[in-house]
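We begin with a single chain expressed as structure tokens, specifically the form predicted on its own.
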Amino acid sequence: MFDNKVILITGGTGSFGKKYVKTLLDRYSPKKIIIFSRDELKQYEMQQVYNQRCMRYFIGDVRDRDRLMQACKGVDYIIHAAALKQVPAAEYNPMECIKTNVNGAENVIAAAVANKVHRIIALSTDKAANPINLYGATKLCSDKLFVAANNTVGEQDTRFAVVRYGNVVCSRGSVIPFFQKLVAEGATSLPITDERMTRFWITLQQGVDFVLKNFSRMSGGEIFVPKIPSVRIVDLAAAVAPKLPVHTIGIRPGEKVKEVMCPEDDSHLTFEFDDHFVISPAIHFNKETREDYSQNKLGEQGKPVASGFSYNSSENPVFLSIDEIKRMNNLE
């Protein structure tokens, strides 16, 4: 699918972008991979590892539509991974988060349509479902923009979809590296926000593979949600430091006790497949016909979920044990 194609990754110097590039290079022979991001140091460091002839590094910000227009010339596929993601930072700097996550999404869409890009997938987050923090609210706006963008393409073969998943194992700013840092510094206990707290858990490679496959599955307008396990925050602490007690510090600004990926209010739009869910668009892109989202482009068949269904991290049927957390996070 990606052989001899041009792929652009916004925010491509992040954890996801690096793993995505490695996977593309291992499995395909792309014509170009364009890393579009604003940090010259991170681009320089990434270039020391990924310096193949197909690699291109563009300094640019998704807030800058003109630069995106230039970067998207001749591009076949876009993965939109650029975002401001830290929940507390977004609460204290709301307009900066809006400029990147909402206005930036609009700019990516405009550049993709203008340059007739074939397929675009935007990365979302569980925090975009029933959001209570600004980060989640901006990503919900972004999701809505990318879904609605399928209305703007006219007769051209440009399609947009969204991938939504939960916490990524050991990504920058995640809790396990934070716990490990405290242990290394001699902490006598580990801080947790709430003993009831649960989260969805996915490895970086699983996230990359899910995005790759959904380029083949998508018709346009879907929100793809993988079926992944949950973890309890107390089990994470026990996996990192089984001999240390925990102490509760209270929920941080904009934080939830449990995360949701398929909200109850969208149950009438949601289809369940073997290894994922699809939230179909609430709007019609064509007045004459409506896409059948119960079957995807790979021929996989889904079924409607029950009315009132919610896919959330506390009621998830699959939880990782402490031993499984250790293996998944290389803690043994």
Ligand SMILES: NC(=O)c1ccc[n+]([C@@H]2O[C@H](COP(=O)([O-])OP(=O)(O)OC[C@H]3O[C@@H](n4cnc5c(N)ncnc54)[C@H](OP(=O)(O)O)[C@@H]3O)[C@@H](O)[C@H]2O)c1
Second form
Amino acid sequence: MFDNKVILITGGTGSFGKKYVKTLLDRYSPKKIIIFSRDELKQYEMQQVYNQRCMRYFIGDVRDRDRLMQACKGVDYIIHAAALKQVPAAEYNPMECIKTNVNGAENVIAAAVANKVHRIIALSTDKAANPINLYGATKLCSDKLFVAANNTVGEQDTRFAVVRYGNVVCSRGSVIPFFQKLVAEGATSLPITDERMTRFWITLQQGVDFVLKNFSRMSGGEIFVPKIPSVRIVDLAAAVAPKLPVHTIGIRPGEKVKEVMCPEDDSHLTFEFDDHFVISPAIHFNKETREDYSQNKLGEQGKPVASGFSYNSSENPVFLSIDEIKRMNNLE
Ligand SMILES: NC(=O)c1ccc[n+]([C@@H]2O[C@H](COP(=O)([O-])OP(=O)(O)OC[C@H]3O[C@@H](n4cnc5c(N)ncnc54)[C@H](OP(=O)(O)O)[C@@H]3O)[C@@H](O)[C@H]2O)c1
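And the form predicted together with this ligand, for comparison with the form predicted on its own?
What follows is the whole complex; the chain from before opens it.
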């Protein structure tokens, strides 16, 4: 699918982008992979690892529509991964987060439509479902923009979809590296925000593979949600430091006890497939008949979920055991 194609990754120097590039290079022979991001140092460092002939490095800001217009010339596929994603930073700098995550999304859409890009997938997060913090709210706006963008394509074969998933194992600023740091500093107990707290848990490779697959599945307008396990925060602490006790510090601003990926209020729009869910668009696009989202372009068949169904990290049927957490995070 990506052989001899031109692929642009906004935020290509981030954790997701680098893994996506590695996977593309391992499995396909793309014509060009364009990395689009702001910081020249991150790009320089990435070039030391990925300097294949197909690699192109564009300095640019998703807030800058003209630069995106230029970068998207001749592009077949876009993965929109650029974002400001730290919850506290978004609370303190709301307009900065809005400019990158919302206006940036709008610019990516405009550049994709103007350049007749074939397929675009934007990355989203569980924090966008029933958001309670600004980061989540901006990602919900971004999701809505990408879904509605399918209405602006007219007759051209440009389609937009969203992939939403939860915490990435050991990503920058995540809890396991934090616990490990405390242990290394000689902590005598580990801080837990709330004993009931649960989170979805996905590896970077699983996230990358899910995005790759959804380029073949999408009709346009879907929010794809993978079925992934949950973890209990207390089990994460036990996996990092089995002998240390925990102490409760209380929930932090903008944090939830459980995360939601498919909200109850969207249950009438949600289809369950073998290994994922699809939240279909609430709006109809400019077509005579509504797309049938119960079957995807790979011919996989889904079924509507029960009314009131919610896919959330506390009622998830699959939880990782402490041993599985250790194995998944190389803690053995
Ligand atoms: N990590 C997780 O746990 C997680 C979970 C669910 C969803 N997601 C979503 O997955 C996506 C990728 O996350 P990640 O973990 O790879 O993030 P990351 O490691 O923080 O990387 C973010 C990337 O975006 C770029 N960027 C930031 N602002 C930009 C701007 N204004 N214009 C252009 N590029 C910009 C950054 O490079 P520069 O700073 O050089 O511009 C960097 O390349 C995000 O959309 C995030 O919301 C992440």
